[in-house]
Each structure stands twice: as C-alpha cells, then as structure tokens.
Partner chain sequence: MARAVTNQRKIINTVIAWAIGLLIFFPILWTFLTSFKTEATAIADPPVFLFFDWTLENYTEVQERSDYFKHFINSVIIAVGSTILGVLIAIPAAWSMAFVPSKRTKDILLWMLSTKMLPAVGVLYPIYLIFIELGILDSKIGLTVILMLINLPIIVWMLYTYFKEIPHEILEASRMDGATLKAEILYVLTPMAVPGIASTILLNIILAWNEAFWTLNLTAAKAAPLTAFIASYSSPEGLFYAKLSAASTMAIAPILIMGWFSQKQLVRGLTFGAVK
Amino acid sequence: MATKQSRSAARLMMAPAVFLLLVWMLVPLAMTLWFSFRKFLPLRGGDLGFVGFDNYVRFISSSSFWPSVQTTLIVVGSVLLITLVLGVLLALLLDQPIWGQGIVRILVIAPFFVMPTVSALVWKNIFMDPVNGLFAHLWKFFGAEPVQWLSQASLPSIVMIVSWQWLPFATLILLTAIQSLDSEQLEAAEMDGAPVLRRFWHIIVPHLSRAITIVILIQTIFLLAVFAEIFVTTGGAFGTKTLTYLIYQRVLESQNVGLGSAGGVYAIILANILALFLMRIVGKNLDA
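What would the structure be for this chain alone in the form predicted on its own?
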C-alpha cells in the first residue's frame, strides 16, 4: 500500500515529464491562437497587426470550407466502415489454425508500417496508373476501358489507399479481442444448435464491442489529419480537398499564416466535437 511519502515522491518524479508534455502541447496551441487573430504574411510584409475575428470569418465564409468538412467526414466515415468490416472478417480468419499462420499475420499487418507517402506513391504508380497500372491491365483483360482512378473516382481512390493503410491496425486490435473470447461459450452455443450467424451476432460481436470502440476512437483522431495521401495523388483536386489540406493551402500556397491558423482552430474544434461524441460511446461500452 502506497504511503503519503511515496505518492509525493512519485508526483515529484513525474513532474518534469508532465511539464514538458504540457509545454509541448500548449505552446503550439497558444501560437496558433495568437496568429489566428493577426494578419501575418511572411513573404508580403510579415506581421501586419491585429485583425480580430477577420481570419475566422474569411475562412468559414470561403467556398471551400464546407465542402472540405464534408469530404473530411466522408473519408473518416468510409475508412472506419471498411476497416471495421474487413478487420472483423480478417481477424476471424487469422484466428483459425492455418499453415504458416505467423507469416500470414505478419503479411497482413505489414502495410501499417509503410509510410503514407510511400503507400500513396505505390498505389498511384503501380495500381492506379491508367496506362501501365495493374488495375488498367485487369480492366483490359476483361475487355473494359481502364478507369482514370485519380480523376474519375478520386475520393474512392483516397478512401481505398487510406483503408489499406489502417486495415492492419483494426485487424490486430480485433484479433487480440477475439483471442480473449472464451471458447466454451461458442462450443455451448454450437451444442445448443445455434447457427454460425447467430453465434457471430450474439456472442462474437458483443465481445468485440470494446475493441471496436477503441479502434473507432484512435483511427478517427488520425484520419482527421489525413494529408500525405491527398498531396501525393490528387493534390486536393477532383473533390478530395479535406480540411487539413485546405489549411495547408492557406498557409503555404497563399502564404497567409493567420488565415491558416484560424483554420487550424476550426480543425481543433471539429476534432474535439468528434472526440467527445466518441468518448461517450467508448465510456458506455467500457462501463457495460
């Protein structure tokens, strides 16, 4: 049992790390808030003074703002749906005793360790190239016209690339949850004559509820900041401009740090709204 002195010593030892973490988080946030209220043009005069909420009004009244928010939510929702459905199926498959099970699991998880820029380049040049890509040759084999993926199906292409990257993560978490399932429950249900689908819906899915909510929470946080895949493939064109990419354009392409900082604040607000909503779901499942 910890004494008062030991708890005080623990807090004292943790204080430097907590302080550094707070500085690491709060300083960039404070700078973002500061610049969002100023007109700061690095290559056109520098800091031109306080402008109040003008940057916020300009950013939200931009014709690109709401479409970028919509695109962001579509990408996040689509990737979550694909990775959860395929993740559950892959986890169930990998849980079965098969030859070379360890190698198969490594191959399934491997895409998660590929850099987003590299994976986007691979998909763009090897799979989705309309002339020499694997998909183009497959379409020609069946007598169909190759698809211009990054222009005709740009948003589905982004969703496909990002889903391929995050599917291993969802599979790994769900596989761990499935392996913790008591096999006696499934055996008892099977002996009682319950069909496979009923055993899946009434035993496996409820057992996976906590793992699913954790996957949703973690992936959503990172998916809101998807950037490299869009930058490498479409450059924000053809309806693939997310809120993150719009902020990039305002800061680097337009050289307007104040306007981009206001967009960053909007992104923080959106992320916190989704986080609060998801935390309520996670809290209910963890308390169940």
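Return the structure block for the form predicted together with its partner chain; the form predicted on its own was the one displayed.
Lone chain follows.
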C-alpha cells in the first residue's frame, strides 16, 4: 500500500516542474507556428491574414538566407574545430604533472565565466580597435599596417572571440575524461615501446570519443544561438549575419513577425535534429 501512496505522492511532486516546462514549451511554440502562416507586420497594418506557406518560401528565397546559413556553418564549424583541437592538446598538457597545476587550470577556464557582452566589448575595443587597440599597437610595433578587424576580417574575429569563450569548456570536459583514463594501460603501452603518436591515436582518442561527441553536440547547440557577440560587435554587418541573427532582425528590427516566425520554425527543426543525437548519448548513460 505504501508504494501506491508514494507513487501518487511522487507524481504530485513532479507536477509543478512538468507543468511549467510544458507551458513554456507549447504556448510560445504554438504562437510561433500560428504567426508563421500569417502576414503579420505589427507596425504596418498588424495581422493581415493567412498566407499559407508564403513566409516559409520567402524566408528561404530571400537573398540573405543562404549567406546566413554559410556564416552560421563557418562560425559553428571553425569554433568547434579550434576548441576541440586546442582543447585536446591543452587537456593532455594539463594532465601532466606540473607545478602550480591548480592555478593554471583556473587561468585556463576563466574566460568561460565572463559574460558574453563583456568579452565581446573588451575584444572589440581594447584589442581589435584599429586605432587604439592592443593589436593595432602590436602590428605597428612590427611595422605592419593595423588590421580593421571587425570590418575587414569580421568573421575570423568573431570566431576568435567565441573560441576564446568556449575553449575552457572543451578543455575542462576533455580533461575530466582524460583523468578517468586508466594510466596503467598507457604505461603498459609505453613499456611495449609504442611511440607517442600511436599511443595517442589508439588509446587516448578512443577513450575520449564520447567526451568529444558530447562537446560537439552541446557546443553546437549553444553556438547556433550565438547572439550577444554579434549584437555588440558588428550588429550583423560585414557578413556576420548568422541564421539566429537574421531571424532576430526579421522579428524585432524590421518587425516582420510572420517571416521571422517561419525562420524560427526552421531554427527549431534544426535544433531538434541535433538534440535528438544528444538525447541518445545522454539517454544511454542514464540507467533510470
């Protein structure tokens, strides 16, 4: 009898969280879906009626759509590549016995705790400003012409800022994974005379594969949504308009809610495909 009682108590305890998340998910989603099928211009006539799949077609066929997809892929792809390669190397290094390991670890993970608007503004002004920035001083010191970072090399600059923010995350997770590696296995391989690279590819990389997959999936979800870094640096100019930023501009800047909502639905579908893969991995690890 007690189990039945605790079962219903358990259901009751779960109810508030489940209910809130259900509302949080369904209500805005339903509204976005509804808007996406309507011509809706809040500042120019309001809701002008049902237009079928018009918004979906127009969003994709607009001249800024494919460039924004390309920009998104470049940002996500480059940041993933940079943070993973450097993250693995850094994690391997930090796994070695060194003096002051705790302090180095703290220095390395610090950027992750810096709020996005701060890191974007500090990089934009104090480092990348073509006149007064530290990079400009450095370039001039070597007799080179200072680079107009955020207009001439806008995309690499954004990739650099975002990579700086996410490298700590990748490093920390990969380091945690490396530390769980059985060191006896590595020592045995070393005794057998396996060279460093072979040990790396055949023991360390396979061991890290799950952590790497998780880093890729979680970072991809966050990187697709990168917003503040673009908002305060270029405002979407100079070819830095990602899909997220394009949708934001359609909805809030040009107040074309129907069109923006159709874009939002595309973004939601894309995120759900990625989420499905992540769920599989997390779910496998869950012995509930």
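Predicted, not measured: the structure shown is a model, and the values here were computed from it. Whichever C-alpha set is largest while still superposing within 1.5 Å between the two forms counts as the rigid core. Positions refer to the first chain, counted from 1.
- Once the rigid core is overlaid between the two forms, V265 does not reach a Cα shift of 2 Å, moving by less than that.
- For A15, the CA shift between the two forms after superposing the rigid core equals 3.8 Å.
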